[in-house]
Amino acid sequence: MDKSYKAVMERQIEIIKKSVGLDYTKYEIEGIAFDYEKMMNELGFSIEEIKRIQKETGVGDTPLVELKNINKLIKKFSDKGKGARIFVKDEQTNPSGSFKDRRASISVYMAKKLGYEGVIAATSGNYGAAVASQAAKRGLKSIIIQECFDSRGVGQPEILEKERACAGYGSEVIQVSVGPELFYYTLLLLEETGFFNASLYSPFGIAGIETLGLEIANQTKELTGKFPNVVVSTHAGGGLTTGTARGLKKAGAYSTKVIGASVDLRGLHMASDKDFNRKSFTTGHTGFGIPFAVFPDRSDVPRNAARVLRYMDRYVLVTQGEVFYMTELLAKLEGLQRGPAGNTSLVAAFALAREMKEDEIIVVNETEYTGAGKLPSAQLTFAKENGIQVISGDPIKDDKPGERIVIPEDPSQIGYIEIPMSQLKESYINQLIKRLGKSDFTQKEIEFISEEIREDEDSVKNLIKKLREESL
């Protein structure tokens, strides 16, 4: 068997099909179009069955907690009649400490059901620990492949922390440097081991998150008498936001607005060796959030089940410094020491709550476990070691990714940067034009784009025409 990079990449479709146990070709319609809902619905599990599967391994039914002291603080900095109540879904109480257990639970269950001896996941985030934990519970082997180091062999403290977590659950952990090696080694190991590909972006993983949206809707209604007005979701590859939104709809919370939030790392390239250690966040940032929103099928499966433009109503950015500030605020005011991912959306929720009415409800849809490598002290020390300036000031005005982290001086400086949804939708179509080398689409493709970006067909045609003329 030829193990060269070129040969392995040429076999990727065959390898993925064998390792996921799913034939994606049967969902293809025409050109770029495929039947997304058919793909999601053919899993064969109702949401009640997913809840049952997750209960077997202690996943889900996490508490919804009102942040009463933070809500009092918000009222102090809000105009009269403003200051929505914030609740947070404490996903840290899942077995490995994050919502990723929901995602991993269904993938690992399927691997066991289909007779695979083990599972493989390519991830530098919490998903690795989740897969390792769920595999241990189901009696399967696991291999986690992490993109961890720059060319100097220097690893980020947060990723190193996650390596310890994965290894603690009995997983074999393989660490590679930044670049194309990650996908190559994943394919090679899938082929050599015959293990199941516990992809972040398969229908199994996204279906597992739907219970999160369902629980948020039902718990909020039980505690407050109504569904939440807004759910804020940390946005990276799109799975958390997609799954949560689908679950909200299955609970009947059709009017709840879903707002994605990412850490602003614009200007830094995630595949750049130079930029790799100039950021303090390994997930939940624009390096994943924007590319995966506008071109979701860049994942390790032929068709990504995480498609946020179908579900996200608004998209906002927050800064690294604000997240560090909020992490300490949450610990000192609410007694909850949690990791940075959930606190990304909590920053956005804090700023949004000041604009919303006092009788409205915001839910932050996750927390995550923390540890030595995830703490602000470790992250900021690492930033300084890599030449990043850390100062106090106005983060929205003065933050500069890769050069300067600005910590707010008081809560009034917590804000957000709005990214217009129209901008993302245009970028989505531009990506199609760029990657396909064409700007003429069939009627079925127009219908598909309409579903993807939630615009009527005439609007899609006008947008394509506008972008075509601009490119001339």
The other form holds:
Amino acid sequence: MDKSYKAVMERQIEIIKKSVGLDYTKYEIEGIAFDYEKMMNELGFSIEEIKRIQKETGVGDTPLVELKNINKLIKKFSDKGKGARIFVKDEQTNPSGSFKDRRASISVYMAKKLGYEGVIAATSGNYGAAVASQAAKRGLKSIIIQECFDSRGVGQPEILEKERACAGYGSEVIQVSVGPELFYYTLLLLEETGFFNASLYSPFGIAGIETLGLEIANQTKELTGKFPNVVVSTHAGGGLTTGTARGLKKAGAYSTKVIGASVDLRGLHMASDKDFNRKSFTTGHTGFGIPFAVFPDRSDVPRNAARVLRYMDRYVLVTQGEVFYMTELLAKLEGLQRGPAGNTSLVAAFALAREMKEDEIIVVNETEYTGAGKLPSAQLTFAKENGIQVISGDPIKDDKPGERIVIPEDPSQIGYIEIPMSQLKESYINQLIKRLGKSDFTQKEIEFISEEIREDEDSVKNLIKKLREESL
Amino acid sequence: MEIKKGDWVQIHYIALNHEERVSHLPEDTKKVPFEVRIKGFLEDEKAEIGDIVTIKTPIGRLVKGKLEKVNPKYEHNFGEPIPELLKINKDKLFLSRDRGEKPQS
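Structure of the form predicted in complex with the partner chain, given the form predicted on its own:
Then the entire complex follows, led off by the chain already shown.
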């Protein structure tokens, strides 16, 4: 069989169809429009059944912990009457150390049920370890493909740590150099092995996260007597935020605001061989966060089940230096040594708490395990070796992704950069116009966009008109 | 050092030469090939670094490539202590100011 890039990509639809266990054509409406809720509901599992499947492999039911010392500190740095209480969902207590076990558990369960011999996932992060761990528990083979090295053969420490973890669970780990051809190579392997595509973006993956939102709502109510006012969620590909928000709604927490947070890496090119090792975060950053918010169907399945514009109420950016600082605070004040992913949203929560009332509740929806390669010491040592300056100073004003990481000198410097939702919504429509060459939209497509970006149909029509004129 | 059948090794190969890569790449990535590294057990009776060999991966897949390393070491570590983080101190954080006051620089 022809293994050239072109030939493999031409077989893409056929390969995906065989490997995802879902017929996506059933949900298509017309043009860009498809029935998202029908796709999510056709899984055939209630959230109770998902909880049961997760329990079989020890996933979920993680503790919700109030950060009492950090909350005291926030009050010290807030105006009178301000300083909301922060709780974190300690997802590192899942089997492989992150919320990604929730995501992997349903995919691997489906793979087994549908009779696949193994599973494949393309991921450099915790999802690989989660798929490998769940596959081990269910007796399936697993292949994890990770973008790992630049052309010098130098690997990001966090990704090298993940390779160790995946190999530890018995996976075959394939490490590739920088570039979007990771997707091509994944297709090639799916075709060769006939394994299940445990995509991050299938409905199975997202449904698995809904239990996280449900638990957050119920546990917060149990501990404080009410649902959280705000849930902050680290946003990369969109799955965590989408799944959490859906779960909150299933628990009845309709008024809880969902705020996405990403590390600001704007200006670094994600497919650049040189930029690859000039970033200290491998996920939860704007390199995924913005593109996946505004064009979710860039994923490895025909229709991405993670669609954050349907759920995110606000989107904020924080800096690398702030996350390292917060990682230290969490360890030194709360006795929780945790990885960078959840600490991204913890930074945002810290800054938001100072603006919110003291009787309000913020939940940070995840923590992740840490260790060699993931700790601030490992990442910052690596950064210095790659020519990045590490200094103390103002973490927002002095920050320069790819050149300088600035560690705050004082908690009062913890802040965020707000990306207006209107900007993301415009960008969503722009992607449709530019990428798909759309100039006219049918009524059904307008209705679909209206659901996607949560604006009424007239606003959608006006936005399209405005952006079309601008693009001429 | 003799490398023999059953040894845990790492192979390397080029999956796409630079001219076979996708067109929409940044200039620096365009110039380099798309490379692959995999670890597994050596299938050949014996080999030397640089030989084209076959390995059996932990899930039993047979893959061919250039022998790069034997018993490849985990190279990531905890790094060095970072002075900018070491100075974060619990007592100092709480010593400072009362509610509402601006922190000193």
